[in-house]
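Encoded as C-alpha cells, the following chain is the form predicted on its own, with no partner shown.
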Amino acid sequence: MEIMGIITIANKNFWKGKKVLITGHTGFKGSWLCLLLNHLGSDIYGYALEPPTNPSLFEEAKIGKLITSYIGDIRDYDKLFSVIQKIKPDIIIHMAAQALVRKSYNNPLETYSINIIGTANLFEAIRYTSGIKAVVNVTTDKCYENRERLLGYREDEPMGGYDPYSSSKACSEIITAAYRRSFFNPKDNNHVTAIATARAGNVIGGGDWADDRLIPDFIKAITKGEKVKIRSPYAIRPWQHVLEPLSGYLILAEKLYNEGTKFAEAWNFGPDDKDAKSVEWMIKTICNYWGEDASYCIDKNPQPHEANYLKLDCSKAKNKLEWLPKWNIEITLKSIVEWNKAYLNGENIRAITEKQINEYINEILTDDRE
C-alpha cells in the first residue's frame, strides 16, 4: 500500500534514526513534538531554556530522559554553534521564541532579540556546519499584515504584524528568506541545505500552562472553583490541535530532505475553515465538555489590540504536502478536557500524551485506507 500524505508523520522508515534538533524543545509545543518524534523513532536533541512554566509538559512527562537536551539561550550564538557542530543534526525544527502577544507589549526588546536574532543566530550557524539537510523555521499565522478581511491569508502576502511579536515573527519570515536566497541557494554555491518556514493558527492542546492563553486560563480558574474570565469574546481565530500544525511540520521537512529546495519557501497549516471559532464560542463548548457547573464571565477592562479576525488559506499545503487537519474542534476540545482532567486527577501525563498521540496517527491510518 502507498502511504501518502499527512500518513508519512507515522512513516518509521524515513524518521527512524534521523538526528533531530528542536530548539525550544522544552516548551508546549516542542514537548509534544519530542514525544511524536519519539514515537517514530528518531534520535532527538534539543537546545532551549529550562522550562518557562512551571508545571510544564517537559518535566511532568519527564522527556528529558527520552532525548539529548542542551540549556542554552538562542541568543547565544558560541554556544548554539558549538551545540551544533557536535551534534549535526539531520534535520532542524526551530521552535524556540518569545511566542506571547501580550507578554510582546512588556518587553518588545526581549520579543525582538529572541526572535530575530536568534533566527539569524542559528541559520548563520547552520551556515558553517555541514550535513545538515533540512530546516523549518516555525513562525505564526500573525506575521502577515492584517486587514481583518474573510479571506485566509496566502503564503504570497504581504509580511507585517501589529504588535512586537507578531512584526518579530514577520520579520524572522524575512531573515529566514534572505538567509535561502544568499546562502542556501543551490544555484550560487551548492549549499545541500533545504529551509522553509511554517505558519500555524491558534495551537492548543494539553500541557500548555503559559500567561494569557485562552485554554489554559480555562484550566486554572476551573482548578481555583472560579469562572475563567475571557478577553475579545467575538475575536475569531483559526483554532487547532497541538498535533495538527506538527504534523504538517514533519511532512515538510522530510520533503525538504528528500526533494530539496523543491519545497524550499513558506507553508501554512491551519485548521478547516469551519473551525474558526470565537473566543466565547470555545469557552461555551469546554465549558459544556468539562461539566462541574464551570462558567465564564467576560473581561471589560481595557486590553492590548488583538486581531479580531484571522484566518489562514492552507490550500498550498493540501494541495502539495497532501496534508489534511484530521481533528476538528469538537475532538480538539474534547482532548484537552481529557487530559487536563488525567493531570488532575494524578494520571501519567506522558502516557496520556502518547495515547493521544496514537489515536490521532491511528485514525490517520484508518481514513487513509479508507
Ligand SMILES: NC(=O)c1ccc[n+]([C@@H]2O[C@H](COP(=O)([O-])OP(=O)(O)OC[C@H]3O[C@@H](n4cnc5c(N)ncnc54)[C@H](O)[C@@H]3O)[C@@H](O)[C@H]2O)c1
Given for the second form:
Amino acid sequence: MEIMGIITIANKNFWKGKKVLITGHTGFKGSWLCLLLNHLGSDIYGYALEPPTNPSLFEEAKIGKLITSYIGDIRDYDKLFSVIQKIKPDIIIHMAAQALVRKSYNNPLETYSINIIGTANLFEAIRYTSGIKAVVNVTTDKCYENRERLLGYREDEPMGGYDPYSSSKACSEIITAAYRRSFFNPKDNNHVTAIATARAGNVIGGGDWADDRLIPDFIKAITKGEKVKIRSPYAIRPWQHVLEPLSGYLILAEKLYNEGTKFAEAWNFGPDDKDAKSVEWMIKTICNYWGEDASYCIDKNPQPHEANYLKLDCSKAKNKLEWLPKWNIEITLKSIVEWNKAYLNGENIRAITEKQINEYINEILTDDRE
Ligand SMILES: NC(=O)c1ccc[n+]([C@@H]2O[C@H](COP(=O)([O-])OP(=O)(O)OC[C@H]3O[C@@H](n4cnc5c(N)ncnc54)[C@H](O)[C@@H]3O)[C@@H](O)[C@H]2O)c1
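Moving on from the form predicted on its own, kindly provide the form predicted in complex with the named molecule as a structure.
Then the entire complex follows, led off by the chain already shown.
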C-alpha cells in the first residue's frame, strides 16, 4: 500500500470567518454543508423553506443553533433581496430547489417556478448587492441532453433534461450563463462576482428522508420490517457520498473567490467510473452490509421514464481544481449503514455526522482504495 497523501477537501484557513449564505440549508445536502462549514469555522447563513421532510437532518442535528437561519421562499424576490442585503455574504451556494424527479411529474409548474424563477431571483438580488465575490449554483447531472451513451458527459455538451425536474435544472444552467455574460462578464471590470455552476451525480448519505430515492426508500422499508421495492434495476447512476460534491463546491468557491472569473463556468463533480453502478447492485450491496435479513424486490408496475445510463466526465475538475473523489461506493454504503444504525439506536445525530465529516477530511488516501 503506497500512501499518496491527504487530499485537501477545503482550506480551513480560507473558510474560517467567511460569510457564507446557503440557500436550501434545511434540506439534505444543505444540512451536511452547514455542518461541514461549521467544522471549517465559517459564519453561516441560510435561506430556505422549512425542512422538506420529517424527520430531517436539519432538526435532528439541531443545525438551527449553529447558523443564522432565514425561512423564506426563493420565489419571494423582496424577502430574498432584503435578506441578502442584510447579510452581504462573501460567498453564496445556491441549493434551494424542488429536487425530486417524481414530484416534478406531479407538479411541473411548481418545479419550474422554484428552480427557474428562483435562480433568476437570486441572480437579480446578487446584481444589486455589492461585495459578493463567489456564487456556486448547484444543478445536476440530469441537466445534460441524455443520449443513453456509456461515456460520461463533459461540461461543454448540450443542455436538455427529459422530465420537468431535469429540464428545470438545464434552464437554471442557461440562466446562470446568461446572467454571467450579461451582468458578470469576465471582460467587464466593474463587478467582483464570479459565478459558476456545479453538476453532481446521485448523492447519498445519512440523513436523507426524501421520497422516491433509492437509499431513503431502503431505510424506510427496513425500519418497517419490509422488503424495499426497486424500480429500474438495471439503470446505472453516478452514486456518490454527499461529502464528495460538497467538497467540490467548496474548492470551486475558493477558486472563484481568489482567482475570479477564470473559474466562472460549469463543473462536473461525479464519482470515479467504476463507482457508477446499477440500482440492483446498490441495493444488493447495502442489504449485504445491513445484514439482519435485509432484502428487496422489483416493482413491476409501470413507471415514469428514467434514463438507463447517466455518467459524468469529471476530468476538468480533477485537472483544474485538483478535486478528486475520495470515498468509493463501498465506503459510502458502509457509512450510510453506520449512520442509520446510529440513528435507529437513538445516538446523537450531530455527533455521528460530525464524526463522518472528520473521517472524510482526515482520511489518508492510498493507492489501493477499496
Ligand atoms: N440529492 C441529490 O441526489 C442531488 C443530486 C444532484 C443535484 N442535487 C441538487 O442539490 C440541491 C439540494 O438537494 P437536496 O437533495 O438537499 O434536496 P432537498 O429536497 O433535501 O432540499 C431542498 C432545499 O430547498 C429548499 N426549498 C425548496 N423549495 C423552496 C422554495 N420555494 N424556496 C426556498 N427554499 C426552497 C428546501 O426547504 C430545502 O432546504 C438541489 O438544488 C438539487 O437539485 C441533488
